[in-house]
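For reference, the chain that follows is the form predicted alone, supplied as structure tokens.
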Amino acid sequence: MSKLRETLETGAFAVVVELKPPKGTAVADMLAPVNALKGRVAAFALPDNEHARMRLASVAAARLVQEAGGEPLVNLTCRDRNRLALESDLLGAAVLGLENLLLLSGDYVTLGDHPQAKPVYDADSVQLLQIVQGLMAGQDSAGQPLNGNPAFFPGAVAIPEADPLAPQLLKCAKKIEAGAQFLVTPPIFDLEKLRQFREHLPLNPVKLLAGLKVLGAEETALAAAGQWRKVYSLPPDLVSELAGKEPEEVLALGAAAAGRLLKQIKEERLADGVYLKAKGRTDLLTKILETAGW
């Protein structure tokens, strides 16, 4: 059983740290948080060409994390592969001992650094969860038997601030029915919206990881100019606190804010854990954990 699965299933509070696979082959910076924090967190997440920007493959990066003594959480998107490639990569992850999966549809290619690339989306995130369930049951998506079954701990994404919320709740129910064992939210800054979303989740064993993010100067400037277009909102008081400051000061203050949110989420048990996005920097991740008293 994976450490992440054991942490969540025993009711302990799980901290997942997102790493930044390199745009190249130099992996030392990606692995630095693993060497510093592997005894303090449940898992390290490896994005799969996040925001449609080409990076080191998530499965390869996860293997390196595993070899460094960390627990990997492989992210896998539907954007770049058909179901044949998705199933092949899933089996590859399984034979490498990579059990934890976060399954996503993926941002559209026009948002990334290869806007001329052709998106695939042969399956969506619900269908990919169903494919994973089929593989664990011993057959591929074409109904053909496998020679050896993989074991996975699959999760998916949920959006508490979706407006309207009802379609998102329906999508979450479909993901849970398709086998999602945990849900990860985008970054959360409004805990009241997290509380309301949690109340609407069906009563079942699914676990919830609240996303937390360290804001940067560019993001703060967009929000201050009224140009924020994400699926999550930013509190005006936080934007005012960060706007106009030097980039490193913005990051330090953003990390402290994320740490305060982590502490409150844990104390009030608003989620079963958190998913930290801090630009893959050990110093920011450490500040978050120290601010939260972790």
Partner chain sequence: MIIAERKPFAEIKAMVAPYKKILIVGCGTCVAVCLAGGEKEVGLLASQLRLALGLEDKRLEIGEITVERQCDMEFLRPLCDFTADYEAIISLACGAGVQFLKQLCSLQPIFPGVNTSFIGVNNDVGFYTERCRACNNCYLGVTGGICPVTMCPKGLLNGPCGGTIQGHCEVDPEKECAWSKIYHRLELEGSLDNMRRIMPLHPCDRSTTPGTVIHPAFKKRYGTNE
Given for the second form:
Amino acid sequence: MSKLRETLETGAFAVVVELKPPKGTAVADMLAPVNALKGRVAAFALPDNEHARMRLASVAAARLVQEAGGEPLVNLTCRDRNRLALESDLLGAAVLGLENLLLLSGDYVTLGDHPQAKPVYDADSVQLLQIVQGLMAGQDSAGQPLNGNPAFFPGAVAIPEADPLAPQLLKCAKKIEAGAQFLVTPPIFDLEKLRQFREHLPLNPVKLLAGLKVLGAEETALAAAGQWRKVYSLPPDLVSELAGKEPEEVLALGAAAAGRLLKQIKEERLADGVYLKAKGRTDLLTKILETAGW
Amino acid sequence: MIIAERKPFAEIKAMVAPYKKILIVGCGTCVAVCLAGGEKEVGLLASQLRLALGLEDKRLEIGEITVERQCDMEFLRPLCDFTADYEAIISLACGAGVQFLKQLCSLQPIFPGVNTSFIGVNNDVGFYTERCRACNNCYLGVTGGICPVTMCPKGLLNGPCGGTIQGHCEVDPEKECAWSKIYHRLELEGSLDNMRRIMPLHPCDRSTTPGTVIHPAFKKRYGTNE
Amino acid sequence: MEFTPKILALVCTYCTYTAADMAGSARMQYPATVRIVKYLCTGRIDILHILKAFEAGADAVMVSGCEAGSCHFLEGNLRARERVEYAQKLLEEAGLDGRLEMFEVAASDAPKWVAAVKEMTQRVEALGPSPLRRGKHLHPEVVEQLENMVQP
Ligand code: SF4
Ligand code: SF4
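The structure above corresponds to the form predicted alone; please provide the structure of the form predicted together with its partner chain.
Then the entire complex follows, led off by the chain already shown.
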């Protein structure tokens, strides 16, 4: 059983840290937080061409994390692979000992750095979860038997601040039906939103990881200029606190804010864990954990 | 109908540069409605070419003709005698028409004068939007009459992605999220259960190209061969 | 180079033609560079008519109708303006810029007509003759053709 699963199932609070796979083959920076934090956090997530920007494959990166002694969480999107490739990559992950999966649709191709690439989306995230269920039960998506079944701990994404929320909730229910064991949210800054969202979730054992993010200067500037267009909102107080400051100061203040949120989420048990996005930087991650008293 | 857009003039001009005598063939159906390749556009293109080449002191003889539908043998056949006199042909039909014209009538080089855009609707004179990707497995009956394959850029079948912002699509903020609309329609229709069911993977093999459809009556009379 | 511009004016009968007629009968002085083709309404002017005029060697084409809001057929002149703008784009692509313009001249405004003709004439003088003229004058058949097309 994966360590992440164990953590969540025993009811312990899980801190997952997102790493930044490099654009290129230099992996030292990506792995730095693993070396520094592997004893302190539950898992390290490896985004899959995040924001449709080409980077090191998440499965390969996850294996490196594992070799460095960390517990990896492989992200897999539907954007870049058809069902054949998804399934064989999943088997690939399994034989490398990678169990934790975060399965997503994936940001659209034209928003990334290869805008002319062909978008795939052969499966959607619900269908991908079903594919994973099938593989675990010994069948590929065409119904053919496997020789050796993989074991996975699959999760999916949920959007607490979705507008409209109703179709999102409906999709969320399908994800759970299709076998999602845990849900990860986009960054949350207003915990009231998280509290409200929790009430919509079924009382079954699906676990919730709340997203936390250290804002950068560019994002803060965007928000200050009223240009914020994301699936999560930023509290005006935070934006005015951060706007106009030096980039490093923005990050430091952002890390402290994330740390305070982490602490509160844990204390009030608003989620079963957190998913930290801090540009893959050890110093920022450490600061978050310290602020939270983790 | 099929929506197309005329190719940039410079591109067309470059295509026909080597020739002295060309025929421009318009199509009187879809591309005429979307103002890209009907009789009128044939006239405009011919005139534009004559002006442009005249300015360069070149001579280009241009024949102009428009048939009802270039995707239909019935209308193309009579054209074949006519095309023989020309060194090259510009077809302003959709890609299907261009190919059929070449196949049936033309031994000389053929050039497309339009870019074929999509299957869509005529919202207003000059305003066309896509509606169908011809996936050959229509879902409209369970999605409130809104195509998830086409209207959602990701072609998701089980509900919205995580990118919807205030009911608009992450890919193009100008456009509404197809799944927000589908939800709304189904809610009004009282058929939200459609959306609660998990839709299986799409049978992509149904739209393996090039597609063929054989009507049962045809099959009965001639067997399966074309 | 000395040359007499040949300008084709496509005008509506209600406003611009009346103004031009008045300018003539009042013996107002203006360049004899314009050949007028009368339409019932500028809304009847087809982009092809304009392009054909250039093919035939016109140095310029002016389209002139009623002032906005006073078209006899409500919005024929607005349509004409849109078409003129589109034709300007097509001409630009073909390499002929600046030789097509739209004017609005009310029936009573003979001086405005005179000014418009002067303006267009000066413009053509600056641009020089249309390269498509090839030394010839504006083909009379084209003008005739246009006239036949628009007059039953
Ligand atoms: S589901 Fe969409 S793409 Fe498929 S046939 Fe129907 S309208 Fe066309
Ligand atoms: S926002 Fe809506 S329409 Fe756009 S990709 Fe996501 S689900 Fe599809």
